[in-house]
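One chain comes next, on its own, written out as structure tokens in the form predicted alone.
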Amino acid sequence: MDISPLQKVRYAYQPKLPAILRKDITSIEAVYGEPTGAATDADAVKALFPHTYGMSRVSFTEGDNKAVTAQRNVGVILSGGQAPGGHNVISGLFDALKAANPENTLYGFKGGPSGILQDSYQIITDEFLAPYRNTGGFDIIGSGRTKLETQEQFEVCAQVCKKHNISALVIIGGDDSNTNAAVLAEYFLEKQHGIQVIGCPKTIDGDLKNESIEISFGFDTATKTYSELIGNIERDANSAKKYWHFIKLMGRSASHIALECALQTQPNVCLVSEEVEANKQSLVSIVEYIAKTVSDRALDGNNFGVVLIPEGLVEFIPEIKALIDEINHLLAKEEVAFNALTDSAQRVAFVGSRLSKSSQTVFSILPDEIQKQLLMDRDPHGNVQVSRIETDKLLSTMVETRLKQMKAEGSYTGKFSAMTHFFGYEGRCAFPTNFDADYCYSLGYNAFCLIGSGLSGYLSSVTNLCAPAEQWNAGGIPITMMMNMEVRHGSKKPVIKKALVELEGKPFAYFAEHRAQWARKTCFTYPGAVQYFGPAEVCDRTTVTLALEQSK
């Protein structure tokens, strides 16, 4: 097969390690800390995790660990949506597994969790995991998105790693795959079944974080990637000088993605769902504040700009939240009768004819497009499929009707034409950085390193990521003091919390401070293609949000 000249570059780079992990394998020593809680509900958390609460931090220092050369066998899973740098997670997993003993086997599950279930898996060797070093996406096993959450589920795992002699798993996953591993993890423990579990902590969308996970694998290179398109956009935008440009970005929960790529490019308006819910902010005022960016640069003759949107908006604007809870509640109880219309008009009608009254007011005016898409197939829980809604159209229509109403008021004699985008599966299998390449390898050999270490229901953590790699520190922390109790499908259920957007926190800080002069001026900033080769300051740099969070 034919690749590129980067490609082959790609799979010859060494990633980079805390200096700890650079050590003799067998000097790698864990050190325990305090014992730890979870941050809220911590009773029922304790409740429900009795084997796995409470236990302590562990850092890695130098030291005397012989056992971990016994040998094992380690399967690993991909679990949820793809992040850059899965590949390399694996890699290090791998390395270090060989380095501990050349006899153990990393046995890769094909397509997610199901692949446990299904027993079908993968040997990795060696010449097979040559091609996927240093690259994105999650192609080298497949990921998917089945929930381990049954006793009947753990149960078929443990069966299917007794068959192979596995006696340690790790989930590569986001919040909900890492809450998976942590109730695994109990009950292998509860049945005394003898296999370790450890997560690592993926998502582009940044919001599994906290103190010792300062970041989630793949978000550097999403939002790099998705802040070079920005950059070219903005370019562009200030060359041709006629278009306003709407951009929606991923990130359903939380806002991390759309601040970290404002806070790369400078745009003009960069909404954040978090603010947005926490000043109760209506979708009107939301378009008025828009309108009136484009007004206020018109009059300085700029009839362009930039418009940054989170993808999961309109469920933090509260009016647009309780029409979308009032029509999932509404289908589910009249599915028969719905389903039976094929007319999208119809539809419309049908549901728009039996909402409150103040609802009724929200989706008339909405346009006819996006009405239509909060009528489209349900998820599987029967709720509105969100990133199907084109927010970006939503908003850039709504702006240019009230700009129309504006110029017959005789308050906007500008010019205003729209182009909307949405940038999201772009970031998702780019090519790792160098950052995200260093981080995922050492997170991969940090978790073989809590194994050998006789662990199990932790996340493996490297923190002091500002710090060139060789400062890095690497350990681990326990799943469960992630965990709050939180309502799913009708009942509480422990879950790891989202990290949002902390708007006291020093990233959401500095765009507030700057938001008004980026507005009205154009001061937009071209991040450029991601680079891998030159000084450490360009290739090796992390993201602006991380590098505000640890200034001093």
Given for the second form:
Protein chains: 2
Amino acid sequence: MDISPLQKVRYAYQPKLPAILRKDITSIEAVYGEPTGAATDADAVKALFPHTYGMSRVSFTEGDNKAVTAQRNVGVILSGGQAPGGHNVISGLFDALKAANPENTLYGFKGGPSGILQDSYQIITDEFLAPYRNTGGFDIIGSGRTKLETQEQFEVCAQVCKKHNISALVIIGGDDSNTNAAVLAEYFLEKQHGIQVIGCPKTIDGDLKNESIEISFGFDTATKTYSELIGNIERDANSAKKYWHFIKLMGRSASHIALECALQTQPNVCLVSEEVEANKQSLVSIVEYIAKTVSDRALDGNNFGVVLIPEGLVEFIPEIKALIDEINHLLAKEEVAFNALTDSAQRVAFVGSRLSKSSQTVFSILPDEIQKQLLMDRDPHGNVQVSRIETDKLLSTMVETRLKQMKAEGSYTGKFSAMTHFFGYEGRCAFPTNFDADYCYSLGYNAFCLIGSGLSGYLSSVTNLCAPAEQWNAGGIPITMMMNMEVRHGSKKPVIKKALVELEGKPFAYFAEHRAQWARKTCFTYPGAVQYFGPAEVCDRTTVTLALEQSK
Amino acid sequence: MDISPLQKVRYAYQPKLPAILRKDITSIEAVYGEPTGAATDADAVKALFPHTYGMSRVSFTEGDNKAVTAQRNVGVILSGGQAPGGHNVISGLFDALKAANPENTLYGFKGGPSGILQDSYQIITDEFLAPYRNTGGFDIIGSGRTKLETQEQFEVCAQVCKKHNISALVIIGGDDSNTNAAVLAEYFLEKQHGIQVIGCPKTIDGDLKNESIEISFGFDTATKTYSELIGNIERDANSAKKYWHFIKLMGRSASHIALECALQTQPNVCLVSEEVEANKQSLVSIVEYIAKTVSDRALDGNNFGVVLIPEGLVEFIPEIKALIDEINHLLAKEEVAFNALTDSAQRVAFVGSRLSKSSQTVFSILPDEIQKQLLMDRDPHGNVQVSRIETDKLLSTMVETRLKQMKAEGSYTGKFSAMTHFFGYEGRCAFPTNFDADYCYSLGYNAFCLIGSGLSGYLSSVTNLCAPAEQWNAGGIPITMMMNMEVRHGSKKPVIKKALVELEGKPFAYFAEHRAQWARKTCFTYPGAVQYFGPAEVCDRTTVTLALEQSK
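Right, the form predicted alone is done; let's see the coordinates for the form predicted in complex with a further copy of the same chain.
In what comes next, the whole complex appears, and the chain from above leads the way.
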């Protein structure tokens, strides 16, 4: 058996397009709206993007676009971490390209952005594409983390495109990749290379969004997959009634994934990094909050529960951030002496004795395991690898210690036994939900329509996503309108502004309003496995976050 | 939102029964087959079960059973770890009981076997039951691990049953619980209490089976849930092409879960504890096998892969088993001195210096973390908690060390980066698959038919499970026929023989035949999420293990 039964039937799924994209492709015409600005720092962004700053938003309407049928070759690149639906972006792009002109050719550059630099590609044909339609993963051509950011790289891109007569590139990626797509588009215009660049908003982290990009693709499938598992664990906790489960969730800096999963599963605790930062919460106060929840529930005889922890949490706790900065600085300075120590206990002692007094205090309250993790697992630059810190174990261990104190003081009489989990890789390559399958196919189809309208430096935009696909809007936004200036590696650069959880937004407000009740009582909800064939209310709904954001 | 969309629609699912159980309940008649024996040790088992040894197998056919309508109260108990479908056993039992006589009452004893000892119960009504139909978890009445095994406990059970006029108990549990159910049935007959006892075969571990119990319930759903996750991780590995994922899977001693997941997902490596034991494989040889697979794949440029590890593995590695026994013995003897040491490094040194030479060698090659885990996390009896040993980390760390040696020797030139996972709690309370929903409902319905036929000491048995539900057979087997004598806590006891993976069986043979290819090539299959509404080939198929076992 090489193909699972589900995979076989998913091949036959026909993704749903917005009504306008269902028209004959020669009658899909671009309509130009108001000129745009930048997120902030308009003057600086404008100066850096003389050709692509201030372009108009674009939407599609029925009209005339015979020019779309001109023969053209297009290249496509998958950039960065996997997200469910990438194969469908390519499917939509391919189908539109072939609908426009069967002589058109789609080049898939292999292994991410490095594929174009090395001129390593796969010609996408119908036969080649068929076994990837509506499936998860980026294995069709692979992905990679090489960044296209230097002029030398841009020039290689131009030469490779010219060699294959490629007149447009579609870059499927997150905020960084789309920032680079904008810079590349600007470069090609500046040098008059005649190569268009279109971006597609991909990331399970959900941190690439604004009013024209309501959701990044993959977020829906990934959060539903994690919520399935969280719900199953909640039900287990509520059946066995003896464990507290601490679950860390992928999502980089932003807490969108944790928040969406909380809205879907109603756990007892969900930490939100953005709130921790806004309130300057200390590690001790977070531990206290969880320990209090545990002890309150124990009063009702409920010695079980579920805690959700966003991956980026520790970076948002002020004193931990300061500690990590100090360790990075210290290890850079005393690299030789430190590396001479092979024993982890010696390393801990070495660092402990050289920290500032305040960081020393913070370091000393961390569990042994975490102290060692901070010092042993470092990245190629010698820095602490924040994403590798087992925050789930850190918090469960510290909560356990705190509860022991409380028990000694007589303020806690329950039982506490913790299990830890980390979910990330389980969701990045799941079969896309019907929503992501439809949305991604539409994004890819739409990307070709942007190309066919002669545009460059645009992000494919499909909106009104809480409505049925038929009613979705299709169009594009200039990537520059999402930009601001940020300090990266010591100098100011134009980048797409990362969308963090807004504490004033409706999804967080809903959560904040209910969390006290979810904490004390058992209000778990069990979303179950992603469904593809059942009633629309089960199969086609997108995230609770988006439903709340778009609610009146 | 307190009920998920999937949960709402699952309430409406009508589980499928075998054709015979769809008849009017008064026309379902028991047919008696050949008398049975025991698995082994027949004389000893017979002597211990004078009233219930040697009873006949029972099947149901259309006939006459007016006696089934006599008014009766029945008690039900969920025993041990959660398994998807428990709620449906209760639903089937309830529906049959009410079909026989609307005056019948079902008592659900709360929190497992301790519920009957404490006379803590819930009367199951249609309204009460409705929100649990076709859902996962044991939260309807809770479960527990108290064992019913002493005469004092049996007498309390009898008194509680008499108080409520309960004339039959249904015990839903694994091998231990059903062993105790048989002893209880024997006791009630011996004392002429007039209380019947019927067991139902539950366990996700899959180790309770024989020709009349083709599968224990929950195994299908749990393995499909784990396979969904493994497939997603495989697809991620094959997209990112940079990680080896080491995945430990629940399942106690038996490797049924790991093997079934391997058959569903075709990973590069799947260890099978039963084979490790049969071949007396050492830890070093297992590490060598995985390292060789990693290095062979690296020759093809494939620096990624997936390794499945059964939970019970370490107990089957002879020298680890010896080491653990020695540590348990040593710590029991030197408890005071050992407990006086609070530092984990001191504890490691203390134990290391007191082990036999051979165990010292084994202990010394274990990663630091694992050495500490062996000594820190002990059960209430002071024994090493084998199930808590992070075998995923143990193996990935040792493989990494071995690959470094190979690299130094020039026999390996790839890159190795490992991620570890443990899946268990994610699958025990999933929404039951259609198969488990149907099978469990049938087991419960059938259990009442056994009661209505006046039987006791029987296990509810539904067979021919690879065919559509309509064609399933319904009946019962005497629990004693599954028994043998085993040494438990120093004395010989009658117990249900645990079904381990048979190395001569078809599922293992299929795996053994294909594993070399799966190891070197990338043959991953992606089962995706459990489906409830799609085509039958996607939604209603049970395990690959059972399909192979029943194949000609």
